[in-house]
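Just one chain follows, in the form predicted on its own, and it is written as structure tokens.
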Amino acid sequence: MNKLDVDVAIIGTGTAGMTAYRAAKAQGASVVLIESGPYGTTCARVGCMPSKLLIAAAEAAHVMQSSAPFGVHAGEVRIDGRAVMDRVKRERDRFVGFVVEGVDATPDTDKLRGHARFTGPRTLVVDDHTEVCAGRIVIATGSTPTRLPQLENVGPGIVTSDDVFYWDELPRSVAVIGTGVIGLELGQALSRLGVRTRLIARGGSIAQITDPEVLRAASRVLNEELDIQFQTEVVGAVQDGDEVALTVRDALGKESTERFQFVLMAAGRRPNVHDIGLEHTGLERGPDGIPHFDTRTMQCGNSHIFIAGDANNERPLLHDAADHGKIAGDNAGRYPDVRPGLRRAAISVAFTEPNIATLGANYRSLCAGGKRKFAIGMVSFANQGRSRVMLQNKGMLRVYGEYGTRQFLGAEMIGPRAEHLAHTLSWAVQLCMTVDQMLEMPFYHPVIEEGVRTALRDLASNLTKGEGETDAADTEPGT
């Protein structure tokens, strides 16, 4: 077996791993990258980029099919499923190619192919060909789609989100398991492209929403277009020819069976930390198998091991994976001089229509501890000027501010072009702006951002009311 001694070993060449590599090299460390799968990030290959390509096709179809209320009447809309998937795969491969070019530019001496497992706190075995002894190690092993035990070993009709982007043609029918970001994005896109689609949710959650009022609004809006079964449990499935007979149980215990060409498991992703020998590291781990780590430094306990990207499951999004990788790589490169790195305001977007977005502190986190120390402002997009002009007047925005300081804390929303509203508001969170400072900013007319101003005015009023109470912490937000 070959033996290799390096300052830093990085397991994984996704967004977090490659960013960590560049950061550690910049610190002057000798570094080796270890990869067992194909090069190319989750985002580029099976995540955010190909899903947006599918969504873009769905939006084009939807615009043509829904123009009549404007007095614009299109002819018969024909969706060529093979052409749709051909463009998705072709453009996806371009994005992957850009990533692979970066890996190819890395010196061959800095790369190892194979599956890495810890054999000790500082040693890794890569397949059966190389033993690596490293002064520091970065775990950047990414994630894989969560699989439901009751759907294992059924047949080719059971697929995950990774499989969708290798289809040659759009299917006839799909049951989508999960109403998280992945399930909703793919489910709505497939439905708009003419695929008979049903979404099935074990509970009542939608994407990343934690605010009960926004959740109610989102459920109402999405159910106007999509076939969603909440509070429904998957019992099992049987492959029958080229279809799957899927059996589910509703909240009342009634079972029903329906046939679909595919059953798509889209109930989230699972960090890849369960087959890398973490039991040999001496690290403390949580029930999910992820080592305890500091979100400011990515350091696992007080050890020489760092964890970044989807592997730590803190914020499994590309921009956060890049930040994780930079912090982990910097600290691994200059260890033991471990320092907190730049953590940006949280922001998450589901590219449904309307968009769903959260940023800063969410409702659930602000309610932790029992007493609410924040006020709420809101706006409905139902009669918001620009939204109504575009016939996209659906959804709600709720914004949060701290009593006393009047600092803007965060927001949750479902609404038109919320991806852009969320960016503007996340910058305000990161700059620690007060609600009053935000209201001093320019708002053009007519734009959707005027709805943000309405919500902020409501929040400012409720903050003032709360400050007049004996104990603002006991005041019901938004009243």
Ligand SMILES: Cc1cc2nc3c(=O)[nH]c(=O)nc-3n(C[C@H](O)[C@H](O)[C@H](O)COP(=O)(O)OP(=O)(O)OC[C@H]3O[C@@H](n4cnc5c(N)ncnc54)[C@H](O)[C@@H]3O)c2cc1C
Second form
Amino acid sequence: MNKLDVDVAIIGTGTAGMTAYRAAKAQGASVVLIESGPYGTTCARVGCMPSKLLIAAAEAAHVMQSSAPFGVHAGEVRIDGRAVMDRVKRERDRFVGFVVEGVDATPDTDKLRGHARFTGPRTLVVDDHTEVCAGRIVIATGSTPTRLPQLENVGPGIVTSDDVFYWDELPRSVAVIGTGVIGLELGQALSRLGVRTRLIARGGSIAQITDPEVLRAASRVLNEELDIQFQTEVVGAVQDGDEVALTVRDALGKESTERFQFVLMAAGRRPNVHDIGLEHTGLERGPDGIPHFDTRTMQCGNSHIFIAGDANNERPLLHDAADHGKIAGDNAGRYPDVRPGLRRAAISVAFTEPNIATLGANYRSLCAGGKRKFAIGMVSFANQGRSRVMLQNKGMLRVYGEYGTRQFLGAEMIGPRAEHLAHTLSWAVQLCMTVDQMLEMPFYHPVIEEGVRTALRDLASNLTKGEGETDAADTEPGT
Ligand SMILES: Cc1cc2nc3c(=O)[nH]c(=O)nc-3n(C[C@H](O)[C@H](O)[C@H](O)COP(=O)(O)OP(=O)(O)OC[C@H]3O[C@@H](n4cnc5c(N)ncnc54)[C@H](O)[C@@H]3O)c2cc1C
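Next up, the form predicted together with the named molecule, please; the one we just looked at was the form predicted on its own.
Following is the full complex, with the preceding chain placed first.
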């Protein structure tokens, strides 16, 4: 067994790991990066980028198929599935290439290939070839799709999002299990590309929405276009030739079986903390197996171990993985002088159409304290001028503000171009702006942001009316 002594060992070369590496090196530490899988990051290989490439193709198809109300007739739209997947993979490989170039540029002495496992608080064994003794360790192991036990060992027709971006052509039919962000994005894209698609959800939740009013609006809007079966359990599946016979049970207990070419498991992702020997670290862990850590420093307890990116499951998103990695790497490099790093206002977008977006404090977290100390403003996009001009007048925005201070707290929405609205609003959260200050900002005409202004005016008025005037039902979505 080879032996290696370093200041900092980083497990994983995804976004969090690579950012941690650069930050630890900047502190002058000797660092080793350990990777068991392919280089190139989840985001570039099988995550953010290829999913958006597939969605872009789906949007192109949708625009052509839905132009008739404008008096524009595209004729018969032909979707060449092989060409669609070719572009997805070609562009994906380009993005991956840039990441791999970055890995290649790091010295070979700073890289180890193999699966890392703790054998003690400061020791890792990489496969069976190297023992690494490290002063500090950053866990940046990412996450993997959750696998449903009912769908284990069925056959090649059961796939995850990791497989989709290696398809050579579009399938005939897909059942998507899960209405989280990934399930909805891929389900809608496949459906718009002409794939017979059914989404199946155990409960009633949609993407990251926690506000019951926005949830109702989202359910209505998405059901107009997509075949979604809520409150439905997967019972089991059988591979039959090149199809899967999928059996589900609906809310009334009725079982039905239908055949699909693929069943896509998109029922969430699980942090990769379960087979890395955390039991040898002495760290306290939560019921999910994740060590307790400080979200400002990424430090696990008072230890020399840091955890970043999807592995800590705080906000399993790309920009947060990068922020986590920078903070963890910086602190691992400067340890024991551990410092809080920059944390930004939360923002999360599902690239469905309409987009779904949340930012700042969400409805559920605001309600968690018991008696609500916040007011709500809202706008429906149904009659919003510019949205109607573009025939994208669907959805709802709800904004939250604090009584007394009148500070803007956050928002949830489904609506046209919500990815952009969410950015503007998240900047206001981070700047701790009041609702009145936000209303002093410029609003052009005619733009979708005028809808945001309507919601903020409503919020300002409700804040003035006083505590207890909120109109939302206190029901929890997802049940
Ligand atoms: C389909 C999909 C779409 C997405 N879309 C978006 C989006 O639009 N916007 C957004 O912000 N986020 C999106 N995400 C989430 C985003 O991709 C992740 O949050 C981010 O890539 C996580 O980065 P990471 O560094 O934590 O993990 P990763 O990039 O997964 O890196 C972890 C690395 O650790 C390695 N590893 C694991 N265990 C070990 C071990 N024991 N030893 C050695 N190496 C190990 C793995 O092989 C992997 O290379 C999407 C994700 C998916 C799956």
